[in-house]
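Next comes just one chain, in structure tokens: the form predicted on its own.
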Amino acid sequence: MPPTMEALFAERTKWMKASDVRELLKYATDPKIISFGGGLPSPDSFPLKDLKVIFDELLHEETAAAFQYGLTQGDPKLRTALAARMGARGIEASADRTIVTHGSQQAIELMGRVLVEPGDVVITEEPTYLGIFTALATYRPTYHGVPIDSEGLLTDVLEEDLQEMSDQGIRPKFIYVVPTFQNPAGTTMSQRRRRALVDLAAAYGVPIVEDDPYYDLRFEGEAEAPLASYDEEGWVVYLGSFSKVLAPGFRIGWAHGAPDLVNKMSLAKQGVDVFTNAFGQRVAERYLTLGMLDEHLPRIRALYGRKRDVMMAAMEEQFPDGVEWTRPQGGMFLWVSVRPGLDTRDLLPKAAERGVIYVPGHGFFPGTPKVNHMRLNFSFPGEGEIRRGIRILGSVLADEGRPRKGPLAVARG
């Protein structure tokens, strides 16, 4: 029998804890289940005949430069092609100023590592991506939470907080956001919204992390350029993914920011993985740089927005009355709110038992959660899948009581 390490793990690992998205693959490996549970893409929207076509390129290079070791900051023509896309979303962006990360994710956690310490005040959306929780533990900030509306983040409620931490002395190491297609909400923070949380950041000097991994995936209405586009002053940092519109195995993510802080993730990325996989972003670079990116959004995205269509008339059909949720634009995810009282995640082993999962939003909250909220993935399961699970959840809440349905107006509990 093996040794137990326990009395060896250093202090800093009571502070590690799996994601409620993590728990969820217990029941994933069933395939009776049907999951809105994680943030997969689809299968059908991998870009397979590409990818074939890039492989076989990278396949017959002189160098194999693709299956060599590569550059902490990440391959130059990679992060050249990257300034050019955030270029066309109104960003002033640069490739020395751009860092290629393991995913979005590696970012965050970078951004935990150079800059935050314990007891630190890190800003966020209420509920936000749960991501961040297990990116930072480690580093043990503490979270202040901000609600969001159909409008995004409430900027007056952040500006009355910002001044009461300034008047005692507080200075937040940065405010994280995912302002388009929200994570896990799915909303979209308006232009005017957009611009004050810009200036807020500039005024109190505190840095913006904007993460932006569902750019791309509008299917409905018009672009809203990104918080980047709107600084002036250098103090959004700005993250991207191919994860969504690529395929996530690849893990291949970016940051672009101020030159000392990008300086500092890489050193800090040294000791961490050294670089970010080359194959991948040699397949990222072709995939950006061929224009084959362009050529397959339109898919993804009415793949996309076929599958919430199908959701939401599911959901008007099916949900008894007294559950709300959101209607986004893009992205993955909607966000229900069942009566109030009613806790999302003790009613997760009774769907389960039925055949259907989901995220209770309880891990979305930096403070004390929200207990009557779920988060619905429509991106991964097929049609036909959605349909049958929403049904089944549909009776599961049906169970519970009934109270009025219809479109979420606020994602507020």
Contents of the next structure:
Number of protein chains: 2
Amino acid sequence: MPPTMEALFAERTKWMKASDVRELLKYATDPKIISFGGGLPSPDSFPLKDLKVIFDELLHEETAAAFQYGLTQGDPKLRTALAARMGARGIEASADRTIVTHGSQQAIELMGRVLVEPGDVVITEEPTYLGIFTALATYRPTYHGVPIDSEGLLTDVLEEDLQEMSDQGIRPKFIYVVPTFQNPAGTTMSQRRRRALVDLAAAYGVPIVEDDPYYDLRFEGEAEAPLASYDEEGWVVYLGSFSKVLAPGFRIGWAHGAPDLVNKMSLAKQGVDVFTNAFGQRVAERYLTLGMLDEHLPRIRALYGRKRDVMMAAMEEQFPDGVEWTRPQGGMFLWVSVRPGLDTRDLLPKAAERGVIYVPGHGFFPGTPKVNHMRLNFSFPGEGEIRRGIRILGSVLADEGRPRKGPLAVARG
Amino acid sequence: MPPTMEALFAERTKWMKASDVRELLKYATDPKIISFGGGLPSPDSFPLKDLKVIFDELLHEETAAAFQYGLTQGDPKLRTALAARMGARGIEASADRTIVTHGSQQAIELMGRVLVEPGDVVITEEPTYLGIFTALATYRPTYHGVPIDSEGLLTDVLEEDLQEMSDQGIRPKFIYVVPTFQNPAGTTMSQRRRRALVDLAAAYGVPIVEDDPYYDLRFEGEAEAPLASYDEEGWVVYLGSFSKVLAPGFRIGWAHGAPDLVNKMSLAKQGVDVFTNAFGQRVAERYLTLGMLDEHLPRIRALYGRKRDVMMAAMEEQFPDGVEWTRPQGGMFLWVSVRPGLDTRDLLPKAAERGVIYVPGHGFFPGTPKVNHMRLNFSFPGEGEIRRGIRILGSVLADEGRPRKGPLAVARG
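Given the form predicted on its own above, produce the structure of the same protein in the form predicted in complex with a further copy of the same chain.
So here's everything in the complex, that chain up top.
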């Protein structure tokens, strides 16, 4: 038998699979489908006029820093601007402890690379952002989920779990949370819980990865200070991103944390891709330093706030009894719970056939999934699409809600 | 004792270290130092006028494809343009079997991720591009080096080695080569050896990673067809890059290979960074499709050809007897051999003190390093700098060549 390529694949390659969300993007490119899936910002939010000003400036910079190779840790000017930005959020930050990454996803991957051995425990919210599962797949952690409610992570439950693990000699490698406008649930962790979480991290010596891409997208209520602002002992690694407030196409994220850790992440990144595209970094730095971001934010907030309102009003009107949803004060997502027993993954092809898609909740659970949830994105679709899409989804849910006769159900199977 | 962060580091983190070249970049930012280190293209080679045209166009594209999230495998238009480009090099290529990466380094990393388990054998040239060592560090292969001469990899030696491994039941995971204007040696593999190498890969079922970033930078002689153009069974993975012919700052590379492998690389990339910055991809596609690259190449070739000539002439004049060097017909590097017994790593601080740096050859060897080599880059420094730098290096080499009296040497130590 001739030698095959497959026989050469590493063990870890057998564990690779596409995330539910990425698979959905295939539908999303069909212009006839209304997509509540994906996590795309609105193209209307891209600051094209600002970008024109920035591009012209970068083409005339003496140093051509935008086009040459750069340092692995990231453009020093951008890191300085990021430290100031984090400072304004109450974080004691420095450029030295900041690393620029090719999107936040890479920062999570680097955390896994530096810390996680197969079988190590990583704690997540339940549900959690599903990108963590693909980011860490190579390092094969054991996930431990802690439920959330409208105030975010249940820190009492976490404390019990940490104590139990500690009794067994288990020290988790990190706790991954999206405390503000959580992906997928849209909830925001209360100040009380934030303080409790940071205290627990210090008490048990477990780093927190605070993924905070939506911080600037609050369209209602008072800002909650990041976990990192309560962190006195350096256990919080803070992740930020330009994907939701500038544009995803430049792929610029960052991480800030303890010097040892950032140094190791930087060494790891050297092997991974040497440095993050310099052009995107210079664009991000100019966008920050010239004050364009702060000028632009009210527009994005107003845009997304209106879209959320349209979606909430439409759901109120169109969804059948027994369906519940969260009410986010910012961000891009909300979380819908349909009646127990209904499986949103089974529902998806029916919804897609009628022209609307969403992300079934299954993929967001670190352990056994709860099957009666879905994540809806309100930032990408237009207001008219949101109304039409929710009407369709409401009718799909209403059909499923009706008791059916056995034979008919089989015939429709 | 309070819990420490270090105690959480994974085993693999202890193996991470900076490459010699990246460390040198620190010197390279000092404008007073003449750098023959690094692998930077000349800023004079950046097509700023073309970029202005492209940027304006991308800001007016209907789809805003340049700014939104994109597919993990890469922009379909760019992949189509790349397939055509590879076709013109004699490769039977398709967009489906092409993946866009965040620089070629990421393509090597993804190959490691998909194929390499700790202890697996990876074959390289000796010397080889040292980025492979950091790219694969996490996967901890065993390297097996095969020497090169002025015709490139010694395929006779490789055949013996492959047979010996095969007898022992060892199937290497891949053979990594830079056949054209090799980094670091500047040599180009002959057609005879190319055919032999591809035949060996097929006979032993071992993939070849053909890293070909300098293909378009030939300023003398006839083009050699890529290994991939001789590949009938799909064992060659072909890597290309825009870093040397457009600008490194966009960080756009690509890989082309067997469908199974590209599919797995794509799945792996999803976890690593989701997709390569869309803006850079659109810039690269426009640069190709509008014919700007082909219009621009003669200028880069002339620029680098002149610089090589200046360096060769200066070495001829300034270097003491017993020093030898390669004569590249393209690319960015040449390889200098000083007298046996002299260690170029010891020499470096002395050269740096007088204002010139280079990369000691040590880091390019997969096994025990030969210590009397250095890599010189001629693409980045200006012609005047090349003359001055070579004069300094010549005087450093001449000083070292002289027999010294014991006490004096100690006093200088």
